[in-house]
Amino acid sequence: MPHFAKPAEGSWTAHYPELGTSPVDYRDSVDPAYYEAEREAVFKRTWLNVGRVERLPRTGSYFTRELAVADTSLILVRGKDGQIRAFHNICRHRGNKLVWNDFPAAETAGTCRQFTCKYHAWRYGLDGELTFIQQEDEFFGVDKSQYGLKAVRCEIWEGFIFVNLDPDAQPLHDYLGRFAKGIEGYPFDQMTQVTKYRANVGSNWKLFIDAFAEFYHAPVLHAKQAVQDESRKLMDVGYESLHYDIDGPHSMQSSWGGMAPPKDESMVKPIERKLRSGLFGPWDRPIEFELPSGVNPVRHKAWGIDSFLFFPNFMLLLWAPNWVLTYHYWPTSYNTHIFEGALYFVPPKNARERLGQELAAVTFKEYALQDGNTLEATQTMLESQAVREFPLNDQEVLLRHLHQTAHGFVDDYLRQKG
């Protein structure tokens, strides 16, 4: 397996000289005070992806999103005018959580004509306006027009719903930048067969992004799942991506692999041959389309996957066999977070295609568990602070960028606080 071409500077890290080459200080992943600043600087001021428009298919469709890192719960709803809006999930009377079922901390979804508070039956329209106050004449001149639900900025990109708690933040399209522009036109709307995973992870949120932002670990950590001969080859020559890129706070890597069907079917398991599917997804492409310019940007014949990190916590992976994977990393404390993975396929036409998608999903779960299995061990030893700085190689250039980006947001926030 040959090494792929590096930029003229000789390394990807040198290609982005502002990143430097010094060891990286990982105290940003173990310091509770830093985490509190990060919550304010990052998660209350940047655009956060909270779902897709397919979850809100008709008037009155809604779902809630718990954002513990930002101290709030949100309602996402499609109004009578077809517009998708976001509101803080709080009743304006006494602060009760407005939309929930049996467990207040659990997310929920459904369809309704209005939202009614469980405590005193105040009612709100789908546009957030207060429409009814129980025993209104008992209050003292309350103007209902001044007590609608508190709105949150909500914008859509390619069917992905984003929110921002900062009312003065730049528009979503400007924030997502060049990478998003280069992806526009990808047929996300055709990939509506969805499988989701969710896990509580005992590590800082950035550590799991680190695990998915490099393939240096692949031939070691995944050796038992991979073909042994191939794993040894990778360990001998290294696993390098085709391309790395940085755009402001965002980053991407373009990698080889994922060709379907594989050139040598003896490398795969019998069930994979039977169902024509595996880790890289179903082998038979369900749709054909021209890739947008930002996908496989170097147009390499060995291309298999592009992985985009839209800072802070939304990772979007586009696979050559025409399916999509998303990762979200939601902090719950300085050393815990919720990981969400979702696989999006074109709906299957028959049972074999459906089973092939299921096989891809369970195979992904196994690899994700292997990646996640290291995180708590990493977190506990980082917290010992026996070692604080760690060297990163050229294939870990995006890790270097991630931690510097988080530091930049926190530093700017602390300067503004004086």
Second form
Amino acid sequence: MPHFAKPAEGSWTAHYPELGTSPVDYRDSVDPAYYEAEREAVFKRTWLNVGRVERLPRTGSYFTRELAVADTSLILVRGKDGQIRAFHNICRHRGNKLVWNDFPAAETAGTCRQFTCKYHAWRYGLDGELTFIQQEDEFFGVDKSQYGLKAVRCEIWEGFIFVNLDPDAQPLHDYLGRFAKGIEGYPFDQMTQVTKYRANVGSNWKLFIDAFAEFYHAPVLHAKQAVQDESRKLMDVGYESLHYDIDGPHSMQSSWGGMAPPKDESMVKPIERKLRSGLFGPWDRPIEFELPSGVNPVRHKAWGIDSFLFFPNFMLLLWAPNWVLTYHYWPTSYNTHIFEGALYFVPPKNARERLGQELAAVTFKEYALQDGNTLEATQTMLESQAVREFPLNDQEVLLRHLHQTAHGFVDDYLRQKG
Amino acid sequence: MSTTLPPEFKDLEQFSDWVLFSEGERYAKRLASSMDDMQEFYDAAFPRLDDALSYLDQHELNSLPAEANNLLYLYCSLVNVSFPVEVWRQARVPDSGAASMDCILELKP
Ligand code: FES
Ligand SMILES: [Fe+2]
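Based on the form predicted alone presented above, generate the structure block for the form predicted together with its partner chain.
Okay, now the whole complex, with that chain kicking things off.
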């Protein structure tokens, strides 16, 4: 018996007929050749979120991003004109990596007036311009104006910095589409208390998105996280979303979330009762504001969380108690990726709020550890190829869409390549 | 660095090795501790959580004196051990095998 209404077609999946209902082939998660195609077709052609503007507060603030999936490293920097720009992290003289500290492969951040190459001291302005060549008269008429840093498309949406390695890509706002429009105005800029986690995960990047794009697994895989009565109840009820939606390559689900605060406080752990916080975040809203129209789109009373997937690898979760969680999945090979999770809160006003945030963050980590470990188990068995096709249910509709979207990009790319 | 707590929390001084300023250190200490150790720390610190919150609220959160700051971080450790003590009865979250996750940016203060 459904607890929440489904579309007139009878199911969410049928509402998007192009998705079909047949079992899904997961060879796209175990095939090295397919992964190589994805790198070109997806990661070198779509808008990738690499951070927020708060990481670049001043003129000369910079950070680097290692993009193994696209075989490059990028410098993100705020210029004298206040503009944020992105460059390939490569010196135009003889190709040294321009910005790094002790370890060339490690990301770094800081503030500077200019970038100086460690190798032969060529210097570049914050706008990428080549400003100094060591022993310039030894060269054969190098025109400095032609040897600036190689720029990468860089655009900003609501304080989120995106890059695109394809110079011909459509503008970011067009790419992000209807969901982004519907979120605009959300006070991300007030949520400056941030904590970030990173993990190396032994699975294809899509498998972790799968795990976060459905909550069907939550009452089962995470059963041992809840106190026992609650856990049994959750499993009996199962999981149903309030609403799913798809817009081009992007998707979202809107979910209930009765845990913040819970209806029955005896159902949560003592520390959660004390600190008024838990998996669903701190129970009390630190600030009040009107939700933009695209958040809790069906305006459901039991609403708890919206989870947006901006293709390919940026998940944005907006929680009813007014905090934000982001996930990024950065492929490093066909069966490994780096997972990043960041929690954004309004800065705490007192010790209870601070400890409530600590509890939410550690809870997030414990759940993600269970998810991550399960993925390695899934990846290895998918690689056995003993079974190749898997039936997905209606609460897994967004997985169907994700895999199909990636296939679409790969097919287009292969067709263009001829 | 001093790890002394405010005098009002003398009874918790014996747990001052739980005053750790990064999530990574707190988590590592949890994994290296026995259930008995964690239970003992929890049983002593949990009942004093309200007292600690009231004490900390006498100060501006962003400019806590050193002893108060230590108390705050002692309670960050309490949050970390509450999971094994209250639910799992083991230091690691069940079904997490060798999976690990590093905190690369800490909450403030
Ligand atoms: S490689 Fe950078 S100055 Fe020579
Ligand atoms: Fe999960």
